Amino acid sequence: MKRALITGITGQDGAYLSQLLLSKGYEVIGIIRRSSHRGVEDHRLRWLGIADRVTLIDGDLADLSSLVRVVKDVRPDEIYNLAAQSFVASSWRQPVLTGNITAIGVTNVLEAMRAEAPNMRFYQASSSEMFGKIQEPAQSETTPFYPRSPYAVAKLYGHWITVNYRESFGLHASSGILFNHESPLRGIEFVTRKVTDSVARIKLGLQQELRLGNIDAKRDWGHARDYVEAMWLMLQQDQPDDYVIATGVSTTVRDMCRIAFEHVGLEMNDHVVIDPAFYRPAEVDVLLGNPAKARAKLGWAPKTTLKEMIVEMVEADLKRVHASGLLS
């Protein structure tokens, strides 16, 4: 039986990663900080029904000490690296935080990793964010990054020191620059969550209108169920190596906000309501990513459209909604 080491194993990625690799019968182990809400941070390894079958074990990214323990006493096969103050927004009003767990944190699990065990392979998750003003129309592995806010910034410093211990020490160390990829798991702050949520209750009557910023700004969206899997094909390979995730699909906010009400019978344009609060210091405009690579190699491509994506959103919102208690 393999033994998977994951941090962040309690956001989205972690969850649906639990959820692959106990399909493929690993030990899966997950690293959580200390917190006073303990029995409250697993709730989406409870929505996959998974939470009596993973182990979960006290660490922090910030403490390398705690880190060098928890790989000394798993000795795991493989280590996932999914932790990070992930919320572009946040990362201009905790700067500080952003660079020590985002990109300091990164350096911390290599040290582990090679102090007890460099034989391991690791995985660490990057960014398309670290694209940001695009210096190509498809960014694959060779486009130059342009990051454009400080989350960006310390994941482009997680993906360099990533190569930079793959070359200098030999360890199987792989990124993943995957584009946004989302879920019923992802987290209420994200703009794609925002929106199902909202138009799940806007529809029960719950609310009346979604704030947004830029709505005209275009991502590449996939599926997180979809996404790591390509994590875990990237560390079965015998040699190491950076692999772009993305659908080559890119798609407008607005049009994601279509697809969302036109699920549910409602138009958008009696809902939406434009706010400059929601505009980014620096924006980045367009992602569209260029998985060519991971296609060849990893014979990896996704397997859920956006709409289907969409769709499964709302009807997941539309029953926590109506699980909350909230209608009368």
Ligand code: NAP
The other form holds:
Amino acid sequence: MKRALITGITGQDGAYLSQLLLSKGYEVIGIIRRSSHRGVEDHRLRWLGIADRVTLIDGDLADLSSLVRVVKDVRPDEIYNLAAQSFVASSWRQPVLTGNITAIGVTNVLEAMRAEAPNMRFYQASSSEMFGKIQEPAQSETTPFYPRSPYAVAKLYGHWITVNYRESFGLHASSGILFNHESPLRGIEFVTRKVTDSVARIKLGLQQELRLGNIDAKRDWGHARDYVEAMWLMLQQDQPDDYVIATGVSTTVRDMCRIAFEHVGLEMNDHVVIDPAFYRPAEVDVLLGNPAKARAKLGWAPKTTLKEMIVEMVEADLKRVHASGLLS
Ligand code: NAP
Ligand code: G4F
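So the form predicted alone is up there; where is the form predicted in complex with the named molecule?
Up next: the whole complex, starting with the chain shown before.
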């Protein structure tokens, strides 16, 4: 039985990756940071019905000693580094924390691995945000980076330190440059989930308006369930490498939002209010990935269209609101 260690197991991707690895017969261990709200952090694992099939161990990406201890105790075959301060908008308000976790945290995990288990395989969660002010119309592994937020700057550090440890120490360390991926388990602060949750509430009469920022921004959106499969495939290759994971289709926030409202028979213009409070100090106007390398070398392709995913998210949020008891 293979053993996987996942940092960020309580997040969206950590939950779907756990589900995938369990289905492949892995033993799954995750790092969970200390909180005074014990018992609620594993809500995504519970949503997927797998909370009692994974083991959670205390640790924090900011604390090298905790990572060394966990790697030494667990001795995993594969480590997936998904933990991060991952919300771009927060990274301007908490730039130092973002750097400490999203950038230096990667070195901490790599150092724990180098010291305790240099033969394990490592996955780094890099991001299309690193392309920022895009230098080519469709971004691939060879497109130059131009980060536009403290988050993207931190991710760029995490990306290059992964490449550096691979080249310096011969580690099997791969980096997935993943474009935006969403699901019913997406955090409520990200735009797709903010939209689908609001659409459900508006449909059920609990809310009237939805306040958004720049709805002309374009993103290449895929489903998290499809994207975690690419993470796993990267670590099954003989040689470590870097891969862009995307759909190759870019859509405006406006059009994504329209799909969600239309699914419940509502007109978005009756409810959406543009609020400058949600504009960012520097915006990434458009992202469009070229996943040709992943298709050719990993045999990976996305399975879910944007429309299918948004409908799944709206339906899940309608169920959640019903179950919350707010309607009674
Ligand atoms: P997410 O839902 O925000 O999950 C982030 C995870 O990191 C959570 O489990 C969180 O724990 C954990 N974490 C945060 N700070 C930590 C710390 N100091 N020590 C240990 N754990 C910590 O993010 P996601 O959407 O699943 O994304 C997974 C990774 O892929 C992230 O690195 C993200 O930046 C990257 N990425 C995401 C996308 C995307 O579109 N989703 C695209 C490209 C790259 P708590 O539950 O305690 O908060
Ligand atoms: O959903 P978002 O917050 O995602 P963003 O900034 O693209 O970052 C996500 O994807 C990255 C991969 O490219 C990840 F690395 C990162 O961790 C995260 O998962 O915003 C998407 C777009 C932006 O252009 C934003 O300005 O939507 C625009 N937007 C418009 N109104 C809004 C809103 N975003 C949010 N969160 N909330 C709004 O009200």
